[in-house]
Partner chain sequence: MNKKSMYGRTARKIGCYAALLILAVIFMFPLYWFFLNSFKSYEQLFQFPPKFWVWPFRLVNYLEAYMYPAFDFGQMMKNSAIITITSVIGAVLSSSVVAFGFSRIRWRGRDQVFVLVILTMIIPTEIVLTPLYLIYSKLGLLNTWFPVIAPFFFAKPFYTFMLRQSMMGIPVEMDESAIVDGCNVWQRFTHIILPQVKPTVLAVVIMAMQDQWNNYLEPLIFINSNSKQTISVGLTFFSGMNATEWNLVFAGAVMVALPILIIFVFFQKYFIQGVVVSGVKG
Amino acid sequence: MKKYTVKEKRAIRQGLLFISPWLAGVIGFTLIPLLLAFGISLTDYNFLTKPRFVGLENYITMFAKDPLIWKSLGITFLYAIISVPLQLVFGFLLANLLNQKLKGIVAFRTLFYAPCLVAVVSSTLLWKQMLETEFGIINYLLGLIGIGKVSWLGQTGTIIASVVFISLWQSGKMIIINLSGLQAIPTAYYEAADLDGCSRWRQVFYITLPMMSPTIFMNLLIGLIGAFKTFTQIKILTDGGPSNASLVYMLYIYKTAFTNYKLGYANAMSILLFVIVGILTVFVFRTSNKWVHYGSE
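What would the structure be for this chain alone in the form predicted alone?
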């Protein structure tokens, strides 16, 4: 066992002191709630009576007796598969456009970021009125070009498409992150490529994308976690309807806990979500060494 010198011990104590607020936050707001959630998931608890220990009964019910689990997970995966790649591409393309040195470009950057400053509830209520089948402005505009009325909030496909479009409209944070990544790329690389006669497209594929890969990697993780936490928009737009056609997993957890008062079962569902997101996160990290390139490499 390594013996530390007095100086090294003092440095370790100082380091622990500096990170102690972060450690307290992780322990108090992450580890302890996670352990409590797992403990409650082993009980039958409805807020009104004392928790009754039932062992793995909630997990057995979840995997073997509740078809809505798999339906809600399927809808959530469908949303994630569609929305995350679109957000990455949309955010990258718009960031490139907003990175141009043009007069008034700051105003355009502000306009694209502005939707992020609007409360999610307020903006979703506005979109709900716009997507309304009979009197919504979107169907009215489509009618002007000869397209019939679309029940945007009436079936799974169009509901998911609507939520994806709203998420793109609110992707200003991802655009700003991409913009900061683009501006961190040294211009010397592009100047050298111009001297060598490299086309703009080749510069994108051989300079921009490799140098932007750490930023894309971060946006991918944020997008994946955000997709599986989707709740507010669906809750306001459809509340999971019609006939559970838009019942995303987070909304199902909410209804289980606060409508059906099955807190133990809802915590078991939350643990499953934690495991799924954890597996996806580990997978993204494990594969990142094949496509993420840092400046020192």
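Keep in mind that this is a model prediction, so the values were computed, not measured. Each form is matched to the other, and the largest set of C-alpha atoms that superpose within 1.5 Å is called the rigid core. Positions refer to the first chain, counted from 1. Compared with the form predicted together with its partner chain:
- Relative to the superposed rigid core, G15 undergoes a CA displacement of at least 2 Å between these two forms.
Go ahead and give the structure of the form predicted together with its partner chain, now that the form predicted alone is out.
One chain, no partners, no other molecules: that is all that follows.
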């Protein structure tokens, strides 16, 4: 191993000093709680009495005796599979539209960002009222074009569709991230392509998409993990109902911990979520070298 020079050592010390807030945060707010979560997951614990060690019992219950786990995981996967691609495509297309050199484009950017300034609680309450079966504006508007009343919050499929729509409406952050990715592409590339007589569509496929792939990759990861921790919207729209038709995984964890006070079990569920997210992340990273192009770096 190479010996460090005095200068190098000083640089490392300085560097670590500057990043120490992050380091402390990761240890205090992620690492220690994660270890603790694993510890609690091996116990039976209800806040009041002392935790009782039960080994892997919670995990066995989870895999063998609790159909709700699979149901809620199924709903969550379904939501992820529907929402993530839609978010990516929509975010990409809209950002491209907002990246055009047009008069008033800044006003449009502000406008499309605005919905995400409204608290998720408020926006969800708003949509809950708009989606109301009998009096809601959505069903009224659909009625105008001859579509009968839909019970939006009545079954899994339409609840997922509603949440997808709300999150698309509030995807301002993703649009902005895409926009910044687009703006980082040197215009010289497009000018060269223009000179070569390359059509717009080909430019999208041969310049924009490859140059945007690191941004899309980031959005894919953030979107995927976001989908797995969906909570607030469902909690407010349906609270998991009717009869667990929209019980997403995070809400099930919340209810297990804070309604039923089964902490050991809730933590075993959290660990499972951690493992699932971990596997997905590794999987996405593995495939990424096939389609994500990093520049000269």
